[in-house]
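The chain below stands alone, shown as structure tokens; this is the form predicted on its own.
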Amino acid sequence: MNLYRIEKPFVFSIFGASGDLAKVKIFPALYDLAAQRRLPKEYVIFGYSRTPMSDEAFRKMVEKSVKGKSTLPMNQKILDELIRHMFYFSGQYDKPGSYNEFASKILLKTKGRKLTHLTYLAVPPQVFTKISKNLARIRPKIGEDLRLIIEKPFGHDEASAREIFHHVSMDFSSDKIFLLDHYLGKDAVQSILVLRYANSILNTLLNGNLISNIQITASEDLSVANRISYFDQVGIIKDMIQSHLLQMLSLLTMELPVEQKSESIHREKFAVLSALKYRGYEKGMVIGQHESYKNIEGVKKASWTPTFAAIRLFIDRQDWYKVPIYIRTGKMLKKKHTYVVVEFKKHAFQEKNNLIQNNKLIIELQPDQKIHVKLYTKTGGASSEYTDLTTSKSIACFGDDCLPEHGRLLLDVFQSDQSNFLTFEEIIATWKFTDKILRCSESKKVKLHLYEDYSDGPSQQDALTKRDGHHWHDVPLQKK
């Protein structure tokens, strides 16, 4: 891997600067850059934050941050440099004032040159109009080349989603917006386009006629505990399904374009979101609580905040409309592990022969990041007994220059390209989508199941698949 190196001088802000998105990703992925040589000798970076902060307290923050944080081994010198180049500005997101004395602090560092300016947007969705119409306003002082990066929830329905493309498309043109997924600067996510570019026979196979079923699985671990003012409000659906997983499933199930271009691949994944159909109401879906969540500290003892989902879906297109989709996740499950797992049909006279299993293709995101395809064959001698053949190869990335997910995205940025963002498009498509699973879901004839900590989750998911004839397939961790 060969990544991109930044050349030129650039100013990058972090509105948020305070907050735990910018202590636990931003930071550390900005030292990850300055480890690997990637920064140029000459930049400027501000903290933007409400909270009154002086330059030496930011920068211990900072610190401190990426100590915690960083992937990389912890080079003192290199962190030194890096806190050298860093700022802080205390700020009210809605005050024209404060952009104004912001812009004349940005051009007392730069010595009036106006340069590359990213802005990150680590803030709630309700400030981003704000913030960008006072950057707007400010855009001829400081330099016409200003990036704006935001960070998902795009809002928190449809209506809201489009009130942001509204107000931010006004100030920025598309190729000034970076709308960032994480999950889309993860290797193995970015590797599923990859593999289907490199190997014709992976992306002939992976056609609605000759797949049975496709499911997605991401399970968590961990409580919720450390963001539940965020996640009580929105609930595992809003927070995983609608931007995450889903554009996992676009980048599986899109038309592959001929150019691997942005322009090119975002049309064909809003081909694919926006033929998005849920069916069957409240026998579509599961969803669930797990026992301990009401304990956590904040939560209402009536919370009907889903801690758990599990949804069937199908993709309204020619190819693909008779393939049930099966999507679920969950916090406070026996394992972290997310993949996905694509079921191949059998052969029409092979559907009575119970000894042959059918094909798949199981890709693994965490935590580790692994391809297998799993074939079968008969064993040696007299058996007629069938065992699977499985090949596996790690889909990682190894080496000096590899980068997390928000390290490779800024990348992106620099270079101005889109390719791993989201357009408002797609996320209007999947607003409209995840809108019409909410309203079933709260209309509370979808029963919320309590289940145990650290199990399976709730037993009822497996209704879902037995309707078609499948099952959940449980994909083993590999021991270490």
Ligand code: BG6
Contents of the next structure:
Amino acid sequence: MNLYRIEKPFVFSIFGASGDLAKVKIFPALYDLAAQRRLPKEYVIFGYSRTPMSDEAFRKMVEKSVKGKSTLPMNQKILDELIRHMFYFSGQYDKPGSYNEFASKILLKTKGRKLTHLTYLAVPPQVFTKISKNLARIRPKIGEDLRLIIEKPFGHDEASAREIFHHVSMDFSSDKIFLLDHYLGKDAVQSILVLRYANSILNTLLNGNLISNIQITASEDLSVANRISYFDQVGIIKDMIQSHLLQMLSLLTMELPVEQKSESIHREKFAVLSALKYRGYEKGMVIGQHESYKNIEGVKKASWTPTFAAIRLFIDRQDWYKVPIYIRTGKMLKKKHTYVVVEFKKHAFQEKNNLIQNNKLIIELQPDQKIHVKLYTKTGGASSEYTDLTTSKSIACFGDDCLPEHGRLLLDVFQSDQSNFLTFEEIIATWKFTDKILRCSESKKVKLHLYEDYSDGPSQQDALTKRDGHHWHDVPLQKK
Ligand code: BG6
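Form predicted on its own done, so how does the form predicted in complex with the named molecule look?
Let's see the whole complex now, leading with the same chain.
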């Protein structure tokens, strides 16, 4: 197996190192890279947070989170080795003095060498620009190859995103900024483009003229209790649709880039994302809140925060403008299941033939990663019955080079590959679209439907597809 290994010594700093994101995603991802022997001999990892903590306590915290979260088998020797490279720095995010001290500590550990330095901002968006400004200030001391990784949420609306980008891009050139949406690190999401490149038969069919409708479903069987202070302010539309699901949609519906290079990919994604249209006003969405949401500590009894949303949208481009796209996502639903259904049109002369179903392409992203092509045929003889001739195949990664999302994306940053990251323009385009939906949902002209915990969400979602003569396709989960 040809594994990409990082050859050169590096520094990796995590801002917000005592927070949840670092514990749940970043430390385990670093362990995975170590376990696959992708790390060089020499490297230094710093945790940076305001909380005072010794190196020892930090290492214990890392060990605990890696043991709870890594997807790879635990090897204590590898973990001990990783932890030996880790140090903690307690500093303020907005005080230049903290960064001066931090720079000295870095140089002490690198023996004065200016190494490639990846910085990961696992902090709320309000502090992004403070950190980027201060990092840029110490860059001449610690080395020019300083890369900044920022994870979604990128602000809370178009204006706040513009504000962040305005400041960050004064501090860093665009090739050094990595805007991370972890969905783009998922195998199955990456495989959308691969499937299109590798199969002209499939790609030819991904054409608005041949498609009846597209449905994206992302249901989760948990609520948000441990992140309620964040979630209650943003709601499901910002949390899931604004980036994750619209990014997936763009990969599926964009023109196939002529080159598999980041500039070409971004150009095509932007063309779709900037053409998203929400036409339905109150009738173009269904929102809901799960029954026990208001019982979560910290949620006000009058909370209007949606935990479920189904949206009907269009892409204003020549081949697509008539194709309805339905996106639905919710918390505390019956199961965790993410999938895309592309439903093709029948032949024009067959539209009314109810014996034949529309062909479908189904891409399951999680928990299983599978692709299904639904075709139909007759069951031989004199029977007039049509039968399902579905071909299904797992597209899950196998072998010893598989990595969860953050591990994969960190490797891309080491390789300076922007293909699986976002651009400012894409993010602004999706915020423009999302802000429009939100203005409608927040106007309270749209009803917030209460739905039962562990259900399919509000039944009113059916009206959204029905108005175009369609219905939601509920893809069953395979039993293990
Ligand atoms: C995060 C959202 O970005 O994605 C969470 O903030 C959500 O609310 C999560 O649960 C879903 O990610 P995944 O990989 O579990 O589908």
